[in-house]
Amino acid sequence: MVRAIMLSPPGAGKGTHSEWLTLHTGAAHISAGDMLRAEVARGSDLGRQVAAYTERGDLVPDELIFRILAPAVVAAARHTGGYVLDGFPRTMPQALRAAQFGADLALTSNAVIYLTAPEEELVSRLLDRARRDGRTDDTLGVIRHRLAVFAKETAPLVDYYRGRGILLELSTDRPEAEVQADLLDWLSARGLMPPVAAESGPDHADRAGATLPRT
């Protein structure tokens, strides 16, 4: 079963392709952003602490995010055997801590999907999303800041996961079906896709009608 991390700058399609992957593997989709926003919406003490960081576009401190995500990963693995972790880890300390956490519980990630797109395309997508979904956190200034934070804090994870031999880099500046076909081929070659999905071929995304709105 796939135990994947979706790694990308904001707007590159983590949500879209995570949803597609969970649909085709049965693994649970764990969206760090959704879980953080839900905690903020609940108005808990933890949510108020999270909000102080997300409103500025800064990364949430490790202790806070592990308190929210670790139980979800354990539950996902128990119920489905796998997970697609969308938006975490975002720093090297988080990646190293997550790796130790996974090793301790036999839940080590076996795939890291690194999605890329040109910066101006990312900005355009995020501004469109802000208008469409009422995302007040997606102002131009915050978007630029989030992209800068990604370049500084998260981009170094690419070499780390490439060194572990589990990284797939995909450009999302093209039709979603092409991205998903490449993802299917790569995962199938590593035995991480269920037989039905793996045998359906690289055009499976089109035949299954699984292309989702870009996020």
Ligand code: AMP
The other form holds:
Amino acid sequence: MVRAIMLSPPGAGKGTHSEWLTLHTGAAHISAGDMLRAEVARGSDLGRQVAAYTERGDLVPDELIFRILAPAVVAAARHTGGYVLDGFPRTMPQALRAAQFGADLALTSNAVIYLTAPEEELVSRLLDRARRDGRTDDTLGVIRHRLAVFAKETAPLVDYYRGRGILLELSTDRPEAEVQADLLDWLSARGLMPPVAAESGPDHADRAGATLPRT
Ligand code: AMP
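Having seen the form predicted on its own, can you show the form predicted together with this ligand?
Shown next: the complete complex, the earlier chain at its head.
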């Protein structure tokens, strides 16, 4: 079963491809950003602390992230046997702590999907999403800041996971179905797709390409 980390700058398609992967593997989709937004919407003390960071496009401190995410990852992985972690880890300390946590609980990640697209394409997708969904952190200034935070805090994870031999780098500056066909091939070659999905090949990815247009 796939236990994947989706690593991507904002706007490169981690939401879309996480949902596709979840749908076609049965693994649980755990979106760090969605969980944080839900906490903010609840209006809890924790939510107020979280909002102070997310509104500026800064990363929420590692301690808060673990408090919110760890129970969900354990429960979801126990329930489905796999997970697609969308937006976590995002810093080296998060990655190292997640690796330790995974080793302790026999939940170590076996795939890291690194999605890329040119910066101006990322900005334009996020501005489109702002018009569609009205996310408060999809304004031009905050988008630029989130991209800078990605470059500083999250980009170092690429080499870390490449060194562990579990990284797939995919350009999403092309049709979704092509990205999904490449993803399917790579996961199938590693025995990480359930047999039915793996056998149905790229046509399957074409059909799956009709899933939600999120970034
Ligand atoms: P996303 O929905 O993935 O774009 O995340 C939205 C915001 O949530 C980010 O800009 C951060 O402020 C916060 N966030 C999401 N994931 C993390 C994480 N792993 N560590 C710290 N902050 C995070």
